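To begin, one chain is listed below as structure tokens, in the form predicted alone.
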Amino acid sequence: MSDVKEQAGKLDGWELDGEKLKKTYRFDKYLDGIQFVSKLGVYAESVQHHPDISINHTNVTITWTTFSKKELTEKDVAGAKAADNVLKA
């Protein structure tokens, strides 16, 4: 297994799916995780490295991967670290 994909194991409730690292956010309110995501989207425009997004109502599912490589980079695993902060900012 690769240094990045034992970083990723290691990250709290984020999934290893193939060469995609992937976790569900919950929120009480809609707004709350649109306010989640725009501010997660400030810091990947910052890094120019953008996760796939998808909403479902009070459900946000952050996905990584960098497809120019088409792996899993430390660029991911940085990003899914960042999501987490902004969870907690």
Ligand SMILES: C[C@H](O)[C@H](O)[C@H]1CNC2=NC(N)=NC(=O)C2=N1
Second form
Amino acid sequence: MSDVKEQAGKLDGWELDGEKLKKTYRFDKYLDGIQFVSKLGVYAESVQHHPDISINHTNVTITWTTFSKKELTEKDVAGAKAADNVLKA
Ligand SMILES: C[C@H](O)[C@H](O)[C@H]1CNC2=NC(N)=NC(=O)C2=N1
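With the form predicted alone already on screen, would you show the form predicted together with this ligand?
All chains and molecules follow, beginning with the one already shown.
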């Protein structure tokens, strides 16, 4: 297994699915999820690496992959960590 995937496998609550890293965050309130997405969007712009985001009422699913390379990269692992940190901030 690649180094990146080994790192990905150690992340809390993140599911490794092929070349994708996925996690669903569940919020009590709809606008809490929206605020989380907004903050993560600021991060994504700052590093020019953007996750797929699916909002289903109070559940927000974040999927990281590097589409230009069609594979999981260190940027995706960093993005997953950043998403968890955004939640704590
Ligand atoms: C030019 C720009 O940096 C690229 O198009 C970036 C933008 N954000 C990106 N985000 C992700 N997830 N994968 C990419 O390959 C990617 N490419």
